[in-house]
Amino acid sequence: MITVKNLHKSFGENQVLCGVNYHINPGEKIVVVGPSGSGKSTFLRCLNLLEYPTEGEIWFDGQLINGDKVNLNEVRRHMGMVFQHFNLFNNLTIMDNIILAPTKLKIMSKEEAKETALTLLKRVGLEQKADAFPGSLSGGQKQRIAIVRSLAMNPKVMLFDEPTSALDPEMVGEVLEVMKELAESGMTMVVVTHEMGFAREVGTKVVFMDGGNIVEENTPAEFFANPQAPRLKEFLSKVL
């Protein structure tokens, strides 16, 4: 579904990604871990061109999306994105946050969008919050709403950029629960996270990044039980 070839990204003199190659198949749950500053979030943000690569190619669904004449809005329609800090519109109700994109892009009528939104809100246990404003919600509720907002577009893949790192520890579980359920439903997912339990339980592959490169990838069982790279061994000894 996504192929990354020789991906480089620099911010001025600072080279953050150094020739990353990767391939994501439909239905895979790729969990990306690594120390701060290793390039994880930049890698994720390049996948939907929130960061534009300095060099290299990103293919999505058979299309080179960082080529010429690409309709980026059309591409992003199919790639849901969940951010660390929710990025909800505080002046809109929860319902209006969710239906904004599907109605603006004329994917659904307002009635259809509302119906979809209510179904999704029920799925995450927040249907009673449809008319509330984001300011009245807890961090965990906001993040579940952010996931619903992405799902309302019926994406082919969901990208998560450290979705629990801004949450109080007791709220982390409720967000991970929704993500696990999403994984079980067959959604293709790429998740940048520090939650090793989630990586072990939900990932089909775990990827370790350091210094702008993919240092190691493996199935969760092998990744945690039998790390090969010295840098990964050192990292796991500190986080597990």
Contents of the next structure:
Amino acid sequence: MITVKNLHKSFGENQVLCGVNYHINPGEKIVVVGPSGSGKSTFLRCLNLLEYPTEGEIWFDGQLINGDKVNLNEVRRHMGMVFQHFNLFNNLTIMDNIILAPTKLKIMSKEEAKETALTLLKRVGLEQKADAFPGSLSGGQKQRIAIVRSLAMNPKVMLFDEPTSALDPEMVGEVLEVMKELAESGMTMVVVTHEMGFAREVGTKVVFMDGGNIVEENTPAEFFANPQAPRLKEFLSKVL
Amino acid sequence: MCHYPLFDTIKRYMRITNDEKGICGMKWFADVWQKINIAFIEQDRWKLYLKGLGVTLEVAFFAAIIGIIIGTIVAFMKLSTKKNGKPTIFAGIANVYIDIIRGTPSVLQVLIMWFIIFASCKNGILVACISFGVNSGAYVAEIVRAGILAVDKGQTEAGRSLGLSNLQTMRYIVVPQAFKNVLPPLGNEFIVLLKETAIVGYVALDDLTRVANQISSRTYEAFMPLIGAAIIYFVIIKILTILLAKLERRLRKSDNR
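The form predicted on its own done, now the form predicted in complex with the partner chain:
Entire complex below, previous chain first.
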């Protein structure tokens, strides 16, 4: 579904990604872990071109998306993204947050979009918050809304950029619960996270990044029980 | 030695004995009244102030509108980037404009507009409006740019990641939030503008300041006309400040619903 070939990204002199190659199949749940500064967030943000690669190719659904004459907005409709800091639109109610993109992009009528939004809100147990503004919500609620907002576009793949890192410990569970449900529904997911429990439980593959490249990739069981690279062993000994 | 008429009156008043105070107090009030009479009432002079105030407000109002239009356009020009993140030619043009306007005195700009650029135009008010509008535009541009940049980058990223175009993200998400940031400094800019119009006297426009100055030289009496004009400016700006504070409070309320 997504193929990354020889992906390089540098910010000025600072090279963050050096030649990442990876392939993601439909239905997979890829969990990306690694120390800070390893390039995992940049890697994720390159997948929907929030960061434009300096070199390399990104293929999505058989289309080279960082080539010329690609309608990026069209591509991004099919890739949902959830951010560390939620990034709900502060000037809009929860309902408007969710229906903004589907209605303005003329994917759904307003009524349809509202109906979809309500169904999704019920799924995460927040339908009573539809008319509230983001400022009045807790972090966990905001993040669940952010997930709903992405899902309203009916994406083919969901990207999560440290979705629980900015949350109070109490609220991590409710967000992970929603993500687990989403995974069970068969969504293709790429998740950058520090939640090793989630990686073990939900991931179909766990990827370890360090120094701007993928160092090791394995099934969760093997990844945690039998790490190969010394850097990974060191990392796991610290976080587990 | 300089003579300050009111000051002299007070000095004279201070020097007299307690017995005479009653009579002199009345004299003092009579004095002041006469001065007010000369400065504002005789020959219907108050009409001149009113006319002057009209000119001041007219120039300030239309200059503010022109300034906001130019400023908004220039702000977006300055923010425009190419795909690789480098500024466009428009950003360069905007920078030159802002540099020139901020780098020269506004009195000089008005004079240049009046005597050089619009030398053939006899409509002083129009030239003043354009001149101050162009001047204010540079400052408004910086205000609007700062307001837009103050909106968290994550808002734009979230909009773009949903497939909204740059323009749609701006229109539905960034600009409504930037508006709140921009309002207080924009109000400030309008207040500055209103006071700065006092220099249109240089191009033969009878605004409030010039009227006061003319009357003081005609009546050999500076105190009342100048203080009077100052009070008028002050009151107008005080009213504006109160209105702006009200609007700001109302906008902020919608934040935490």
